[in-house]
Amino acid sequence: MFNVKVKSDVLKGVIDVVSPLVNEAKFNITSKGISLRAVDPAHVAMVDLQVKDKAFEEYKANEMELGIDMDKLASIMRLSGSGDIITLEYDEDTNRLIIKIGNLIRKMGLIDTAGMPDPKMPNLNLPAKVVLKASELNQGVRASEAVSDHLALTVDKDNFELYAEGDTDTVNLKLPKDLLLELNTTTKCKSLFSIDYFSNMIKPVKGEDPITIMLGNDNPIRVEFNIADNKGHVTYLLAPRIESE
């Protein structure tokens, strides 16, 4: 059994987050809420996404999974307002998602689930962690578009600097310690990322929420944050770009 009530902009934001990554993606399913991991194709980058059941207006559900097509709900979602509930009900005997907008009624066919993956999150130990606000980040990665594909971010004691350079521009975003929400570190690192990734990542998070970013030297990257009113929370891990001599 699966019959919930949710609202459009939670299902929005849960698209946000997973549609950048993957376009199939499989939801587990369980009474206390829904979660999903999935790995891009290219295995640049994971996310790990779990939503408590707090966050819907009704929630019904046994342990189960569905696969879904994350840009045919992305489409669906379009057709609802802000502020609409939508019912999400699983059928079992079609295999498919009924989803209920106001008078409308789509029936979307499921993905099965039986070769998908389940990554695991590795255990990773990274030295530097930063909490800022996500209206600064956001200007940064903006700014850095405009000039190179990728970036460079440095933690050291004192600071978090976002640096991007092109073949006549730069970017650069620096922030002392007393501007950031914490700043913690042993050492100082630094490591290169994708910009298009990396935006993707930072994009569903808006205004003053907090980003938790925790960064090494030539490591993955970790962010974190929460979504649906801090009942979800969302981790990504991106690959660094080793620069060549």
The other form holds:
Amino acid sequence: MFNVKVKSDVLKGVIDVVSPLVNEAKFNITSKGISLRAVDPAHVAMVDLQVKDKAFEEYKANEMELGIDMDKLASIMRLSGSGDIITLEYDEDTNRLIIKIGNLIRKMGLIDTAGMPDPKMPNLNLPAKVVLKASELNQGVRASEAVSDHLALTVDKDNFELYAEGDTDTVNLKLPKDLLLELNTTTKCKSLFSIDYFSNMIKPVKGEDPITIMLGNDNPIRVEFNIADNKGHVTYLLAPRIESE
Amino acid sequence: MVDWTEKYRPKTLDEIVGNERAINELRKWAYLWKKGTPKEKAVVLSGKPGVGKTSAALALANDFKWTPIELNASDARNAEKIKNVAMYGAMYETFSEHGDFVSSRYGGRKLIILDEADNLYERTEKSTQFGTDFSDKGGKKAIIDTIRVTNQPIVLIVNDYYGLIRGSGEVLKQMCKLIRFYDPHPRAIYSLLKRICLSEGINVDSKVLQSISDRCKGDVRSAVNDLQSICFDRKQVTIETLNAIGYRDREKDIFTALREIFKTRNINVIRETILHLDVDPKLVLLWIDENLPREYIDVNDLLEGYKALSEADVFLGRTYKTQNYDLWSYASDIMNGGVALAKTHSYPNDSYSFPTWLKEKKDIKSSSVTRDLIIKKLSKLCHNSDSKTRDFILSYFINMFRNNTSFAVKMKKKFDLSENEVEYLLGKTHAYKLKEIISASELEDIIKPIKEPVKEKTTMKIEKKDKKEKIQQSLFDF
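If the structure you just shared is the form predicted alone, then what does the corresponding form predicted in complex with the partner chain look like?
Full assembly next; the chain just shown is listed first.
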């Protein structure tokens, strides 16, 4: 059984987190909330999403899996306005999800989840931890987009630094410790990442909300933040660029 | 029901049937990646369907603990998709399907597999929209770009190697290592089938397995499929069951049929071959018509041959007129038997060619599609029917288009004519203008915005010229 009521903005937030990485997603439903973990088709990034039942207006569910076509769900959600309350209901007989937006009823066929993997979170050695406001990071990433397709992130004991280099232009964003909410590292860490992926990962975080970043040397980056009024939590992992020898 | 071809897909390279040399080469290439990025970052596996190319690629990934990323024909594979999956996959480190992360420095790589790489560029949304082929060359370019930047191993799988390296794919020849897959020996296929029967607990007569492995012509996948279909719901399969369910004969190709018609005089053999040949008699007739004069050098033989052929054609004509397909067998027998018996010598010829008539018809067809597209555009503007445009307007339009370059440039813009359409309008006689028109229309796009503010100050002379052009083109100006 899955029968919930949710604010349109919360559901849209979930879509913003998942759809840049995967088109077909398997949501694990329990009585305590929903979760998802998936690797993108290029095997470069991973997402882990947890949304507690408290994030919903009403929540009634048993343990089950929902296979959802994210593009389809996104286009359905475009029909709803901000502030709408959406009803989601699983129809077991037809294997469809019934979505009610106001007086509109939209039934959506679900994807077979058999064979969709359940990846685990890898254990990574990431010595550096930075917490900063989304707006600070956003500016640097937006500037880098115009210059290159990848950027370097560096953390040492005093600074967090973002650097992108194109054929002729460069972008540098240096944030000293006192501008950050937290900076903690034992060694200097540096890795290169795809700007496309990275900018999609921080896009769901708005304005002054904090983002937690964990970094290692030529290791994946771990990006964490909360959604749905702190009742949902997102962890992204992004693999670094291979630096040719 | 589980598909046996998936269930028994080889897990490691050692399990691949036949092709030891190719497998060794593949393994050698993979070892190079342990020491860093080798010079040839991609391999092309080329061979007939079902010989084990995809299996080899997947087994390789499994043997080396690489994460396979597969892009095959069932995915939409345009340039963007290739870029998004293959290119990003190629430049960045890997999470495995189960969420492990191993840096490439410690051997954690991904294997990017582009299946059916010889025919991925034709499948674009555009090409289905108009029923014509505006094939997107972007796919090939995206593959080349991906191989240029990759730090991960790439496997391209093709049936037709020349389809891949044709045209813009030329550079792939130098960038990729070619590994050819050949037909595995029937003996090797036989032992594979035997192994499958043992593990499924089905008792199958060895004669049946022999017959399947002989007839599959190296296509291991189809052999396994055939085995599964005859074993369906049975625990015991003997040669009688095989005959009873009418095991299908592998398709014979047109060349075998032609050879039998031209070389032998045994009508029964020819009938048998034609029966299994999945080709319309009308097409067989064209093939014989094309190759008869190359084969029968003796004039009398040739005459007799064509007599039989024309008689058969009469029957074919009646078939289509009356829609009575029973007549096909007469046509077929008169044609094949008649031609076979017409010869009094044996001839040394051994190469047969595709009917010229069909080839030329194909060309005409593609140009008539282009013409229809142009006519549609013209009719819409002139508010009359397509046939009226074709009969009364098109010829004048073509004439003006050929003789007045500035008109042509303007019309190209107005109707948004593609390069193909411009080429058609110009024909062979004025083809030299093609470049001029296209570059001029591109130039206009750039210059126009700059020119606009200056227009008021231009001299009378230019204005006059403008007017003159307008008078000439008034028909198409509304």
